[in-house]
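One chain is shown next in structure tokens, namely the form predicted alone.
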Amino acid sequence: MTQELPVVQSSRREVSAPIAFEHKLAQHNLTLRAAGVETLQVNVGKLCNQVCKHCHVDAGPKRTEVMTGETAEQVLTALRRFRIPVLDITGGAPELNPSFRHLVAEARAVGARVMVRHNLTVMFEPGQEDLPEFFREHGVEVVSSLPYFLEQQTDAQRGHGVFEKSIAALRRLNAVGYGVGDGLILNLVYNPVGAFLPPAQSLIETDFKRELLARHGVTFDHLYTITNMPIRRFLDYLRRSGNEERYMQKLVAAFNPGTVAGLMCRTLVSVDWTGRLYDCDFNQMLDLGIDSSLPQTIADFDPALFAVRPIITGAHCFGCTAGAGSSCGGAVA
């Protein structure tokens, strides 16, 4: 018998696959809740000096929703409050926003572990030289996307001349002892270039560590590899490209019910740059909001209320658990 395609509605894109999510959890007998709440992962806007070709916020130069101090406070209090461990700042590029370096002080100050999604180059704008120093002086964990060690792939996705300044902007990092073993973490992420799903994580770090290290001088602490989402940009890449059923049948094939348990929106809450909640950054993507019976902003939130809320799920979720799955934190499985 042909299923009908189950959509995902969204104010700007769906995608469709051949068996919906929940459908695919219960033929595993599983079901998706969440776990407890250890990270406030929080966009604080889409405002980029990049326009990368996988991006699934749509960042980029012109985008003007960035978030205010009023709701950055916001955050904050709920950190004070309830001690949240992790506050993993996101963006576009966070450091463009006017309260990041706040957000970043006073969140280390009570104790959170910071983690920011920094795309190397933005170092090179105004203002914006210091960075190093100030991860440094703050004790910052540092994510930075670098789609391969060669240049071609690299600014293919990311765009000309990316790959000679990410580069450079490692070795600012190395050179104030990041990633060098002296405790100041920096790790990289890779997605694929292209409608594939990313190698076993643990060979393409090696692979990553070697070759960073022979031609650039480079060092690094790890390296999470991410499967890229049909949403947003990519999805029209797939689009363009006459990739999108293939990509979601690749996808759906490659179901591994063993990532389920870890999948990070069980430990995590997501916060877009208007203080609105999501069980994850690709639900914020596509306005799919948290449980309607939970407070939906930061202003309300309690983690006692979400410790076991049911998760929102929809066909992009199979870019989660595919393989040896997929998180902000690199494999699952």
Second form
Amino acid sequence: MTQELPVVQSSRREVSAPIAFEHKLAQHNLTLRAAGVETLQVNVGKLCNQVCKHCHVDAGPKRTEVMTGETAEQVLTALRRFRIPVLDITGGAPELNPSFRHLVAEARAVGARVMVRHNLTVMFEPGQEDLPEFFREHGVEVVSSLPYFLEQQTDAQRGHGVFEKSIAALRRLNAVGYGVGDGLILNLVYNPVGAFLPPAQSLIETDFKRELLARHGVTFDHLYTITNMPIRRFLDYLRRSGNEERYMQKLVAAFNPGTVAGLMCRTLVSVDWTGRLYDCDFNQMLDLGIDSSLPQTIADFDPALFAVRPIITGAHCFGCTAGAGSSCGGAVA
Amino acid sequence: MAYYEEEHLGHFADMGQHRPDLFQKFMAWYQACQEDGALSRREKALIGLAVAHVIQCPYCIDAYSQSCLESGSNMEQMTEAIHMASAIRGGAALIHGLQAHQSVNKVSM
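In place of the form predicted alone, output the structure of the form predicted together with its partner chain.
Below, the chain from earlier opens the complete complex, with every other chain and molecule after it.
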């Protein structure tokens, strides 16, 4: 007889799925535990100059949650003390945090590889005009969202006029040496403009490279495909458009056990603007804190304690295991 | 009973209830046809979309619209595929006009 499996109930914040994520893992004899801490992903706040329709952070110009200088120092202390190899800075638009440049400079000074989730258009905000030069000076790896190589799709997701500004920003980054093969890394992020899964990463990367060069003379290094997470603003869209159930069925049907070993949560610890710790940025937005037996804040962080921790999961985790998988570094399988 | 319910698409496997052997053979063939080969998955999805419009199957139109998006096609490309299918269908109708001409000519002085 087939065992009845519990259905994850929908709430305002949490999406529902036809089967609980942990049961899906169990069906494949899998468990999800960390495998070390290679990356500290720091969300320095929800303030952003854009209001993207899919944003899992609910970020925007009116948000006031911004990491203080004191918490940023605690992040730097952890980086220095434990020699975490990678600092991945995200937001919101992280550049709008007053501590951003200090955080980048100090992290680079202790030898960390620094990635910034840079939305491109923020460099046209007052006081941000020199961002390309700042990135170059500190050897920052730039990761920028551009959901499509055409204006219509990009503006539909990220707001009117964003595509044109994004292209102007990419040209500026190219002009200072980013994404032109000189060692300054400029990676782009594709995510679907709607309730469907991303195409094969290598295929769409080829399209982006060809089209952005031909249409706009722009070059970049790699394209990451990221699946839209069914939380926050994208979940609101799914519900408004009547796509929630179908999208979750799609994610569950596309569950790929081969993605689990490479999930970003296995090697990453996420820090929120107050210094609290999570298994990933998505759990952060759902207030799903790190395992309760562990220290809960960056001030008490110790990678030795986090290295093999159990990962806290929910129905949204199907977003990272569908198809070729999804992570902050794109496809994982 | 309603015709053409959207939910049917997700229950296609129910067609395997009575002759699972036949359904399994169909699915093996069907899935093999979708794989990358001399044609890419993307090209095959566009062909599927075009054919779906010619046979006017709402399930197929829905399924292949999603397949096209998920293989990286955009609306311009998909719309061109639909026009291509429609043009062939229109041409096929039009060339039958020669039958009409022939029929009329046969009985005309």
